[in-house]
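So this first bit is one chain, no partners, the form predicted on its own, shown in structure tokens.
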Amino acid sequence: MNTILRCENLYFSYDENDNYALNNVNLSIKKGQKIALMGANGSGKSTFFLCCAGILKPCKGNLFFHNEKIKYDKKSLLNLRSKIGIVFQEPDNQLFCASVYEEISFGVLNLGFSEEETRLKVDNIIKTLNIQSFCEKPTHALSGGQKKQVAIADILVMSPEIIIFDEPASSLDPKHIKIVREIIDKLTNQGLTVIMSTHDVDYAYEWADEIILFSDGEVIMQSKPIDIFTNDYVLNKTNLEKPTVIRLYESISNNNTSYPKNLKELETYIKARLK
């Protein structure tokens, strides 16, 4: 897989002092990967996301999209934000049009598409996400889960190459967590690069191709989930627990070379041992 996003020696500060929210961050993400960003609140994950989309400009260092250095002129940023989209943790921070249909149309029209092209793209996204039942409603009348779906539609309608989810399950009930995760699975099955921040170790372990751990604005490890969640040092440093399936497996087995990926695989292992 080709590298789609890369950063080198990235620094960002919200003030003029050397209090860096991002401190010499170096990482690369390949096209089509499922990446989970993990770490405590305030560790730099959201700041990193905002830099990736050009919303924040780094103090030092560089970001590369398809190996081309990101530029910060108006035209370059407009193009970048059509290719790298963020679904914010709180949809109310993202939605501002009166109706759902207007909301989803806004970004596409800003990219210069005609009204007919926009209508076709919006109708397709509404159908894809199965949100026809509330697409004519005012956005303020939607539930939290519905707002999250509209926020996702906002980004998808622009045909991005990377979509970033900042805590996608935040404040959602179980029904809408399931809906959002099904949408994410559909996107990754289509080859879209998905980066998300999450505190859910069970979900990250089963879902992600790679996990990137942030602590105090620094990347302390980027690796496969099994390497992350069997490393006691980095788990302690980031206040993360081992996923349930790993803890259960370690309690019944001395084999540390073939961990099950999920509870179904663990069940299969237990049944085989009982025979």
Second form
Amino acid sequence: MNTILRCENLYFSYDENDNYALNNVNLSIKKGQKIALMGANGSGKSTFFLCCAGILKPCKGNLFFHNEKIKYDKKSLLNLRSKIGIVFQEPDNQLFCASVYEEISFGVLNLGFSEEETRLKVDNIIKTLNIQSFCEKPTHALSGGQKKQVAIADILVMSPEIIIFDEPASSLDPKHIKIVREIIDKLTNQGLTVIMSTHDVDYAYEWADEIILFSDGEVIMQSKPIDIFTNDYVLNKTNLEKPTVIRLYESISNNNTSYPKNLKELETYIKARLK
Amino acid sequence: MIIDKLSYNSKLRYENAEVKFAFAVITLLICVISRFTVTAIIVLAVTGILTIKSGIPVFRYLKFLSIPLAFLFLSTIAIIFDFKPFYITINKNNIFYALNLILTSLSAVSCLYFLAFTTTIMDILSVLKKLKCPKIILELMLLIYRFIFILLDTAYAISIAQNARLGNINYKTSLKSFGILGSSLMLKAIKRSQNVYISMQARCYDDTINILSSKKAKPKAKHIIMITLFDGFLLIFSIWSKFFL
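Since the structure above is the form predicted on its own, I would like to see how the form predicted together with its partner chain looks, so please show that one next.
Now the full complex is given, and it begins with the chain already shown.
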């Protein structure tokens, strides 16, 4: 797989001194991968996302998109932002239009599409995400889950190559978490590169191809979920716990090599042992 | 916001916004320019009936009308009374003049109520856009409209949090809590606007807010004819009253 996003020795500071929010970050993300970014609150995940979209300019280091160094002139930034979409954690910070339809059309029109093309794209995304029932509503009258769906539609309609979700399940009820996850699954099945920050270890373990652990602005580990969640040192350092599947498996099995990937596999293992 | 809720639930919501806008504005202009009491009464009655028929409860409509009415009564007191050095008089002409003023103003307000209660802000903005209203004004209206709700929600949440910790137990603490609410709301508003700007930048914002409204209902010939007839009659009646009454 080709590397779609790479950063080398990336530093970023909000107050322009040596207090770095991102401190020598080195990582690479391959096209079509499902990446979970994990770490304690304030570890630099959201700052990293803003750097990826060129909203924050690193103090030092370089970011590469498709192996091309990101430039910070207006044209290059608009081009970059059309390829990397961010669904922000708080939908109220993202939705600023009076109605859902207007909100979704905003990004597409900024890409330079004509009115007719925009209408087609907006109607299409409304159908795909099944949000017809509230597409005529004002954004302030939506529930938290509906706002999140609209925030996702905002980005998807721009057809980005990478979509970043900043804690997509935060403050959502189980029904809307399920809806959002189904949307994410659809995207990953289409081969889109999805980067997501989350604190849900169970979901990250089952969903991600790779997990990147952030701690105090540094990447302390980038590896497969099983390597991350069986490493007690990094879990302690990032305030994370082992996923339920791993904890259960370790409590009933002496063989700590072939871990089940999800509850279904664990169930099969338990049934086989009971026979 | 109650007006916003009423406009979204109005039976006339899906009727063409340009037609409603034209009806409200033309009727208002005729009413204000003619300054004729009978014209004002007709406009007040017609817009009132239309607004109530669109689904606004009578009592609520009257309550909304009573707000400007209170201001009008207070401000016309000075017109009714003649203040002389040693006495105050009431002039019959002045009473009629004040009455005319109240009715004209009230009917103008009722035209605007008709528009506000039957047309959503998005539709009003799209009409203003078609009328070539400056983009900066439309963008400001859009952002202010959105931020009103966010700030109201935030203020409500802060006030609940203050109440939960006895923040309004007496007059002194209430005043202090209100001050804190105001200042924290200000800080939150600034932070929120920064976040909104970041999210707009992330969607290729390039100093112009480009948005597209969903397709609206086409104007109905029946409505256009009725409005033309009504406003035509009103205009002729007003001109006639100016010259023959």
